[in-house]
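One chain comes next, on its own, written as structure tokens: the form predicted alone.
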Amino acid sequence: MLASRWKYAGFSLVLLFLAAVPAVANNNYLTAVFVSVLLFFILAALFDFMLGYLNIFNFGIGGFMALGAYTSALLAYHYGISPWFGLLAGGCATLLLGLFAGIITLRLRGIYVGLTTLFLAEFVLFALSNLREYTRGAAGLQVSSLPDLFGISFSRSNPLALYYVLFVICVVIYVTLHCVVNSRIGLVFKAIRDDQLGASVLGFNVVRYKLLNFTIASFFIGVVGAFYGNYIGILVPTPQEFGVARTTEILTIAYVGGRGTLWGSLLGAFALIGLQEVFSVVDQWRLVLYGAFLVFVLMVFPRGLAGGCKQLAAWITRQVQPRR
């Protein structure tokens, strides 16, 4: 009971910190940094939801983001549909892609699933690049800003309002993932992760549970992708933006934070985005620095930063407990 209270108290403090700091600072640069932190945190948490709980390797997460972003942007550009609706539409598009990918791959294991998702992501980028009459390809697609709501402007000239939209999206996604992994379904996920054959013998439909996990994650990746398109204002289907490089950043944050924790991705995002800002003058070496930092963290904390925090908390608890 006490541990549970501490957990919820810590969650509340983190929420308060993330909600208050950008508003109090009222600085566009700091707001942009916090937007990056939240974006990479929630994408890494979704990656961890697949990999850390069911060993599903989704190496095409950048392509799934692109599909969500373009679905929302194209609906607004060609048909005048509100970008607010586009957030859900982007999620539904990637859910369908995830459903298709899951049906054809989730009977396989390990790297085969990862390679299939990577091929699908590359196909999405190839299609977006070559349908120039519809997507504008490499010329770039202008994305409509989110319309005003309740008298609040969500234009790109008001980054603080966009930050709070992302904040709400992240809270909804994280709470949903947290509820899933701490439910009976989450217990089955962990059982399949630890012993797939044993779970199958006990009567659990392994493919069905994997498909559920994968489609939930795919839907939320599309929602985040749709927001990302509205945030940056113009979409170009480049490998740097939606390809392997993006997936590598997300994977690194998930591993640095700690697999199978969800919340560890927030620590990883702060660490990696902070590192990126400090070494912004050598941007072309960013992935090298990420890799070196990943190796360092995993050498010192094999279970990631979240595992290190748990070890520290356990040590403090032992020190403050009265000795008998």
Second form
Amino acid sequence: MLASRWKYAGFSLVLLFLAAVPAVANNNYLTAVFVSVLLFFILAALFDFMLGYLNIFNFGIGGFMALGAYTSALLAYHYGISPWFGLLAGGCATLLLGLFAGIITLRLRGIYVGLTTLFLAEFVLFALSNLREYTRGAAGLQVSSLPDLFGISFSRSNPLALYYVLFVICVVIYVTLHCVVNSRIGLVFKAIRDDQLGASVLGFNVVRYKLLNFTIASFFIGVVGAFYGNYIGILVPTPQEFGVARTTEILTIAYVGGRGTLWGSLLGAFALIGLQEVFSVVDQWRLVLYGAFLVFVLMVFPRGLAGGCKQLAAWITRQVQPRR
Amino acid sequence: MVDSVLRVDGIQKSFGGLRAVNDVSFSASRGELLGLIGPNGAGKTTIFNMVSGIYRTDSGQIFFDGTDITNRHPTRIARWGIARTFQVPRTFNNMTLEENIRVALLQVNIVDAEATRQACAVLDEVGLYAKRHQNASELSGGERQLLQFVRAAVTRPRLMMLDEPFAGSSPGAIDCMVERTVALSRSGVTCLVISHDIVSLPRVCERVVVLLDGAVLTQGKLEDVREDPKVIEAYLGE
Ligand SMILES: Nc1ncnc2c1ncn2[C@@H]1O[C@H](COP(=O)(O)OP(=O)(O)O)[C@@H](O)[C@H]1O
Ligand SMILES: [Mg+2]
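The structure above corresponds to the form predicted alone; please provide the structure of the form predicted together with its partner chain.
Starting with the chain above, the whole complex follows.
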């Protein structure tokens, strides 16, 4: 009981911090950094939802994002559909991609799932680059900004408002994932992660649970992708933006944060985005920097920063509690 | 043999050129405690893997409660009421002992407070209650045997298959396992127990099937089988 009260206190504090700091600082640079942090946090949490809870490697997460982003942007560009609705539409399109990918791969294990998601993502990027009349390909697709709501402007000249849109998206996604992971379904996820064969001889349909996990994650990746398109304003289907490089960044943050914890990704995102801002001069070396940091963190804390925090908390508890 | 819960009829399995199981037939009735014995490599585990759907059978049939379950998916077979343990214990190692039991209880729709209550009760029966909040990875081999045993038992199977449940366990753990197995069979669950040595079995099984090189050497009452020259030779020749 005490532990769960601490957890809620921690959760509220983090929420307050993320909600208040950009507003108080009211500084466009800081807001941009916080947007990056939240984007990478939630993508890494989604990556971890698949990897840390069911051992599903989604190496195509960048391409999945691209599909969400383009769906929303194209609906607005060609058919004048509101980008607010586009957030959901982007999610649904990616959900379908996830369902398809899941049905063809989730009977397979480990590396095959990773490879298939990667191929599918590459295919999405290839199609987006080559359907030039429709997507404008490498010339770039202009994304209309989110229309005003309740008299608030959500244009790109008002980054703070966009930050809060992302904030709400992240809270909704995080709370959903948290509830799933702590539900009966989450219990089965963990059992499958630990021992797939053991779970199936208990009578659990492993493929169905994996498919469920993968589709939930895909939907949210699409929503985040759609938001991302609105945020950056122009979409180009480059590998840096939506390819393996992006996947690697997300993966690194999930690992640095600590697999199987969801919230660890927030620590990972702050650490890596912070590092990146400090060393912004060496931008082309970013992935190398990420790699070095990953190795460093995993050597010191084998279970990531979240694991380190847990150790610290356990140590403090031991110091505070009188010995029995 | 109308009332047999499990009937295995001429099953075969080869790995490459190796006939691991060759035309094996036997059956077990309701609540029976049947031993499956034979030296290492005799094909005992392979038979379990075929019954539980992990390996495909090359030929022959397996009936459970009169239904042909040959080559069905492990998930389906488990749902029909066949539970098993593994020779090298398989537990969910990054989950607590309580979670290990709770996840199994989901199969019989027991959740929330009732699941906690039952999980604590069964862990207490096998002496693991004090460790209920520890991860299964922290257990010894014998304790993990007990854990996978109770985890399988709470799904209320009609057939329980135990693969070398006594190997590598402490005498205390063996006593506990024997006691639980006997209780299970008294309650009407058919139990199939694998053992590679003929010594630890007497307290558990009345009837045994002896396997050698993938085939049934003999089957019958344990006392008779033990006197059988073929069996003595098989064990001494090992
Ligand atoms: N998956 C497998 N691949 C190849 N050979 C196997 C496999 N499983 C079992 N065998 C072989 O089948 C024979 C019977 O094995 P097993 O059923 O495990 O014996 P037991 O459980 O009686 O000790 C052994 O010779 C073993 O090497
Ligand atoms: Mg064996």
